[in-house]
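The chain below stands alone and is given in structure tokens; this is the form predicted alone.
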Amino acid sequence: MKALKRFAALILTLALCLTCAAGMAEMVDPDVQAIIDRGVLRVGVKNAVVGFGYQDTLTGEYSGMEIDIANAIAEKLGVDVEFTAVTAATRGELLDSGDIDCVLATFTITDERKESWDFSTPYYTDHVSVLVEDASGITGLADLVGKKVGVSSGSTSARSLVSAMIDAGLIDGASFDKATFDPALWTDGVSFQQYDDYPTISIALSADEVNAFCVDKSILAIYHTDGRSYISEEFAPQDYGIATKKGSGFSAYCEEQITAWLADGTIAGFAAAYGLN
């Protein structure tokens, strides 16, 4: 008899333990559920950027690399997903005021934009590079020294530059300060001109307002087109990742489903669909 009440009393404790894990595993982090309850993913991604963001003009519809990633996370929460078109200058406003909840746009990641945000591990790698029209018989980074170069508002392309033309001896370098350069003030060697997004850029190199385009090559590439040409020389690694408001539940969710995805290979999958293996 005693044993039996010993027996039932395992059961009854081992019940109580699977109770309490399943209650464990269904809990939720309140920044995730919020959105789970909105039954919407906003997400700022880019809309001018083949094979990351593209917006088709006719249909409306998005694609990209960035697109699958922001749906596969609305699929993994089981709510639908809602596409903000973010340039360097405003996903990280958006994101700063709650209007979206992620942002998947070419972001790269640095030291200093970590103070201001979350990031998950990069899912891609990319390099900046410039891109020139052919008849301004530009071809390196030596023939940048004098030019003007486009480049957009809030990017970090106009530092590289110049790090890189230091680096290569173009450039002295003496009064170049990483943590307060402003490529609007900058006249050492080479200059910029700043722009709201990328169409004007090339616009503004079509036009001669400017003698170069300079941004991450993946960026470029849509607007690599016949008697253009990339300069000989790529510099800059830029690490993409999904940045989150800072100190938010979703970025631990976010950081879980890239590391999966990039274990198991379906980020491989989504950059290889649009060529950017």
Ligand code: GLU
The other form holds:
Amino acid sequence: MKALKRFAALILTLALCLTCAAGMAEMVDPDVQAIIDRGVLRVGVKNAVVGFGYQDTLTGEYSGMEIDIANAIAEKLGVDVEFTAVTAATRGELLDSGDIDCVLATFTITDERKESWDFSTPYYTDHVSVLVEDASGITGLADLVGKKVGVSSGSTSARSLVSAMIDAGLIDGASFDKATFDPALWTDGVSFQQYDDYPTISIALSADEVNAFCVDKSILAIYHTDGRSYISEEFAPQDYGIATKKGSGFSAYCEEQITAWLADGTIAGFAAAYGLN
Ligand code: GLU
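Return the form predicted in complex with the ligand of this protein as a structure block, the form predicted alone having already been given.
Now the complete complex, all chains and molecules, led by this one.
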């Protein structure tokens, strides 16, 4: 009888443990739960980067692989999605203020940025290039010596260009410090004019206010109109990741989805749908 009681107690304990384990497995992180409870995933995206984040001016509809990834995450969470157009200068602040839950906006993963935000495994890698007016006669990095280049505030572009010019032996680079580099102060071999958005840089290029426009090739594409060309070089690989608030439980959720979708071909499918590879 005693043995039977002990056996019954053991079975009961086992059953309790199993119930607990099942409960834990279903436990949703509070940061993820907050999005589910709100019923809307708020995502910062680009609105003029064809193939990544592009908003049709007539219909207001967004398209691009970053839009597809955002929609897929929202679907997985079982919530709606709300897009906010961001720039290189605004995306970090909007994440910090809690206005958006994540950024899917050609946001390059860098060591410095990782100190401020969490980033997922990269879902795409682009390169930096330079767009010029054909009439300028500029065709390569060497022609940029002594020129003024338009870049976006808050972007990696100026630093990438200086680094590429140093590697090409066009600038000696003795004063270059990756960590403290400031485009506004740099005058060694090339100088920079910073702008808040890309349309303004494009206008400045037409107006000869700057001699060249430097950023990721994906972003330059829409400004590559007749009478303009890319220089021959592209450089500085740009790994795009989903950025989330540092330490948020939602970071791990995004990472889980991205790694699964990279492994099963979902991300490659999104890229292919926009002719990206
Ligand atoms: N991808 C680059 C960066 O994160 C270019 C800027 C941009 O994304 O607008 O700095």
